[in-house]
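Coming up is one lone chain in structure tokens, specifically the form predicted on its own.
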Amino acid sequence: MSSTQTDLTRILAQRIAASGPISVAEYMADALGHPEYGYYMADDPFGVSGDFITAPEISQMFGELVGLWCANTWLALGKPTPFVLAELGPGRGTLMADALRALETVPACRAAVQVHLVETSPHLRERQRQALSEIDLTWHDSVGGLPMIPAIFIANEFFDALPIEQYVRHDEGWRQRRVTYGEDGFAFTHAPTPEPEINLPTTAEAGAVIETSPASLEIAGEIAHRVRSHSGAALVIDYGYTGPAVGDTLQAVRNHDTAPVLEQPGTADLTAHVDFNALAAAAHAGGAACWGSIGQGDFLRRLGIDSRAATLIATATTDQKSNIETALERLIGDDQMGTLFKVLAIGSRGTEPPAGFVFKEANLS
């Protein structure tokens, strides 16, 4: 048993013993973001040697196309100078590095950009500093710290790691799922009484699970407010669904494989599927318009990923060609990331659809 696991388990067990079972959101928040023992605070989880591989790590094409989307959006916004390019949860900094390289094709845009990163992990901040060593960077703990000027936000696999609440259907109503601790370790339990003021479906089978993410909705609303008041846009890419939906999507990943959610908190990545309709509704309530969600495959094809892959293949070795083709299939294949991952754009009301979207994909509900 590692010291990290022992320490975080002890901390949570003592808290439960003193105050009673904690919510799933509280468990998830500490397992991922505890200042000393949270998963994102300890080691580098990205890449082949980590627990999972994100799209920017699969191929440079992903970040380049996101960068071109940002440049196109900047032009559509009227070329604000300066403007903030803010990435939420920037990982190793790979996506931002590729995006900035693409921005160089629009020199005025590249000259106008101020790079801001929303990142709480000191370890990952250092990795980002290394990857973007020639860039003037500013870090923030939250979206609220960003300067109030025009901004373009990038959030790739960010919302899936934000804490969720779960509610379980009982005969008398929905009860909040909680986490307790006993001789056999952590286990799920539930609140002693139903939640009377939660807006949840009235018809569902006993044992059904509903998930909400207040933290996600708050951030989506804050982004929308900034877009409305100071101009800007946002691109959200994540795996998820167009809700509402019933089901337990909370999962743990360790060493590229699934693991028990309540086993060894702080040593595995915890994520839940993103409800894109809920994000869109929160953004709309904040005064913005949304487009999507659409599949990542459709989005990247519309931005020209097939042409970009062909250009790279034209000067590639045989091995490189194979790697590019494999990466392309992973990013856009219907049985891989192409449909499981979805894309949502947030922008100002009354504007044209951003690159990769069409009018009929406007989501104003």
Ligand code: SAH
The other form holds:
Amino acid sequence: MSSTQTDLTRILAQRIAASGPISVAEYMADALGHPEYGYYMADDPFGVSGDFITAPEISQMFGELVGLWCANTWLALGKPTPFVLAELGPGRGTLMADALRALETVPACRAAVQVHLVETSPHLRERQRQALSEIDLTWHDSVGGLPMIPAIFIANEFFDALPIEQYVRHDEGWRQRRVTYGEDGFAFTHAPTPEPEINLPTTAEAGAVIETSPASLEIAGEIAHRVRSHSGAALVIDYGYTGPAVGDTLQAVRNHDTAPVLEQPGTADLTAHVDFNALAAAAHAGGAACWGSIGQGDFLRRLGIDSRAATLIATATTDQKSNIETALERLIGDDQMGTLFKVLAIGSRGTEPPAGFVFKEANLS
Ligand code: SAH
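Switching conditions: you have the form predicted on its own, so give me the form predicted in complex with S-adenosyl-L-homocysteine (SAH).
Now the complete complex, all chains and molecules, led by this one.
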């Protein structure tokens, strides 16, 4: 065991010994974001040698199309100048770099943009600084710090990293799932009494697990509030489902392999599937309109990924051609990221659907 994992295990074990079992959200928040030993604080988890590969790391086409979506949305918003382009959880900065390149196709938009990054990891902030060395950047710890002017938000694989709470069905109701620590290490347990006033389904089989992400809902609500008061839009891309649904989606990934969730916190990526209906409902309650969620495959196809791939292939070597084709399939294939990954747009009520969304506003009231 390395000293870091020992340290976070010790810190959490001491806390549990002093004040009792902690909630799943508390465990997840520290496993990922503990200021010294959290997974995102320690090292660069991205890329081929890291624990997972995200869409912008698969192909430049992803970030370019997101950039075109932003330019199109900016035009639809009436060309606010200046405006904030805010990325939540920018990772290595690849998506933003590709998006800004695509924004150059609309020079007035490129000239009006102020780039803001919401990122808690100092290590990843440094990666972002390097990837975007030509750009004026401002970092924030949370959405709350962003300037109050028109803003376009993008969030790819951000919400899946935010802490979730889990509830387990017992005969007498739902009990909060908690994490305890004993001789065999961390183990799940549950609250001694059921949740009194929790808005969860009243029927489910004993042992069923249901998830909520209060942190995600708060951020979706805050984005909606900003869109309503200062105009703007948001694009949320992640893997997830349209809830409510029963199921335990908390998973740990280390070196491309799934790992036990409670083993060596801080050394594996922990994620949970995003409930897109819950996010949309929170945004709607905050006064915004929502479109989707739709599959990532449909979204990228409607934005023209096939013709972008054809353009790149036209000047590619044989090797590059096959890489582009593989990347395209990974991004949009139904058995790959095309369906499990979903896209939700948030905007002002009463406006046209943003690019890629052919549906009317979701009516969630
Ligand atoms: N969007 C990137 C990276 C996704 S990983 C990509 O697609 O490649 C999740 C990102 O969110 C990381 O940059 C991580 O440091 C950041 N992050 C996680 N929790 C966060 C929080 N609570 N606030 C701000 N950033 C957070």
